[in-house]
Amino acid sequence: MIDPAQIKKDFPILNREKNGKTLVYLDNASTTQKPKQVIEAITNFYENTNANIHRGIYDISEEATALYEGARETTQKFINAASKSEIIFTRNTTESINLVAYTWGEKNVQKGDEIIVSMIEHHSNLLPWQFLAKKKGAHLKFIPIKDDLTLDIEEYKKLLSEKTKLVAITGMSNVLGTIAPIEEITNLAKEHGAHVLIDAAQTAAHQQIDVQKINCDFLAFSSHKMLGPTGVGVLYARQSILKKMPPFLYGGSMIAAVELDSAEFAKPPQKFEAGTSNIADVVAFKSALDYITDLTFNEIQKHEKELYKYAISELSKIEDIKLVTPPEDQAGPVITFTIKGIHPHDIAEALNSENIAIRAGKHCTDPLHKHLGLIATARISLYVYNDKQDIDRTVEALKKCIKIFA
């Protein structure tokens, strides 16, 4: 069983105090904190192995290359990709999705084609397709949500046709916590010959991902949302698709041969990793993946579900709070809410005075908030180092907030 008290010891920032109170960090859907193992991996790289990769014929360069490629292999195993060549390192989920839009999308989406996304998408999985559709004369369609805030799969089935070129869907809503049935969505898309991209930014830290089982064509996620450093994203894509995709960026490292008037590109994944990579942070990302793997997803989910149920129970006792969450069995560790008469920014500021960090705003989902008739929401998002004491402090702070504004 996960013991948050023990896990907290691995996260130096959680010792940070304000007015004699230690930090309660509940903004994990935005970014997670980093364990000392990850921090030490970054320091160790710069102190002992700092060199460019894939180029130098000297010890520390070869060691740096081995560490970097070792992180790629760990990532491959983490999501069960068929080959490490299907793993491309980017800056973040946003860049991974844009890479697909600007390469595969530009080449394959034509006038009259249709792209399906959902009403719960983060802007990162909406705007690239919105602008691609406008540029190419394609049409964007949206899977609606039901009253219980889950995706309407029956309506999705009606949207699919021979015109469907791509279905781009989040694995979990960063606002509602709604978990999408991505295998079902993928299988239905495949019946119509469509490609599928999964935005796993909110999924990769909480659920075991098996890209071969899901049968998706693309999958994107970020290191910083799963205990790793910022500035590292992952794009998984089928090898057969990568070979046909044009490069995203042009320059060093992504070529096999160059003439004054032509160039031959390297094979994937180097074809899509132009220039000097974020080497140290990729190396440290491996430490984050190892940390999660050691905890096991089975135990992570047990802990999160128990804590989620406790939080929902305690928050529901506060009369003025309105929860904006799906049914518990279809929810990830995200709890979004409003308080009557208090702007979410004021809620977040009141909690900050108690050294409790939550998120408030539209969470990069303007269309969803408009659909729900909400100007903004407050959000609590949980992870492995959170415990019931964190929830108790948050509940007391919210009660205090309501009294102040009353």
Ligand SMILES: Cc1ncc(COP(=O)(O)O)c(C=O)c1O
Contents of the next structure:
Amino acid sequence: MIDPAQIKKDFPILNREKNGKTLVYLDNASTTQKPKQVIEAITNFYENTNANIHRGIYDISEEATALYEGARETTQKFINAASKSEIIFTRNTTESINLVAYTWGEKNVQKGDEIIVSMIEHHSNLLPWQFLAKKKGAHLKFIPIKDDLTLDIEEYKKLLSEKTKLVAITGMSNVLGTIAPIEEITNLAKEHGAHVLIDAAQTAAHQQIDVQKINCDFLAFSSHKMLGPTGVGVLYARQSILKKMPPFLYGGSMIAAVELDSAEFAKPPQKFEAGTSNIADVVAFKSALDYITDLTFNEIQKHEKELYKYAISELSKIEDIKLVTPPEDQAGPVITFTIKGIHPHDIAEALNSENIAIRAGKHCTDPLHKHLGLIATARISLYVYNDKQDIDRTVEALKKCIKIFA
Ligand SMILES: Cc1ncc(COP(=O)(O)O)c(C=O)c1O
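Having seen the form predicted on its own, I'd like the form predicted together with this ligand now, please.
Expanding to the full complex; the earlier chain stays at the top.
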């Protein structure tokens, strides 16, 4: 069973105080905090093993290569990819999705083709496809949401046709917390011969991912949203597709042979990792994956669900709060809300004065906010170190904020 009091001890930043109050961190959908195991892995790398990888014929370079490739293997197992070479390290989810748009998309999407995304996408899984569609004369189609803030799968079925080249969908909304039925969405897309990309930026920290079971072609996520360092992203892509994809960036580390006027590229994943990689952070990302694996997703979900229920019930008692959440059984640990007459930035500011960090704004989902008729929202997002006391302090601070603004 997860004991947040025990877990908190691994996260030095949670000891930070303001006016005698410890930090309550509830902006995990934006980025998570880092346990000392991850911080120590970075320090340890620079103190003992720092060297460039894949090229040095000396001890520390060979050790650094083994650590970096070990992180790739751990990532492969974490999402059950069929092969280690299906894992490409990027900077973040955004870069992973752009990589697919610029390489696979450039080659395969043609005039008149259709790309399906949903109304709830983060800008990172919308703008690359907008750009590609405009450039190629292709069309973007949108899966709508129902009144209960879940995806309308019946409408999705109507959008699919032989023109559908790609379905690019988030596994979990960073605003609503809505969990998308990604296996069903993928199966339906496959019936029409379309490729599928899953934006797992919000999923990877909270749910077991099995890319072979999902049967998707691409899946993207970020280390920093799952206890790991910033500057590390993952792109999973099916090997048969990767082999045919042109490179994204050109230069060192991604070649097999070079002539003055031509080049032969290395095999994936090296073909897609040009230049010196973010070695230390990739190595530390392994420690984050190990930390999550040790906790187990079963226990993480039990903890999150219990805390989510508690938070929803406590927030629902405050009359002026309007929750923007889907049915509980289709929700991840994200609670978005508004308060009558108080701008979300003022809510976040009021909570900050109590040393409570939440997010306020449009959360990189302008079209979704427009659709909901909201100029901005406030968002609480939970993770393994949060506990009921964090929720109690937040609820008290919200009551105080309402009183002040009234
Ligand atoms: C659903 C979703 N997709 C993509 C991203 C972009 O992630 P990153 O900033 O790590 O590239 C985010 C970040 O909040 C997200 O929530």
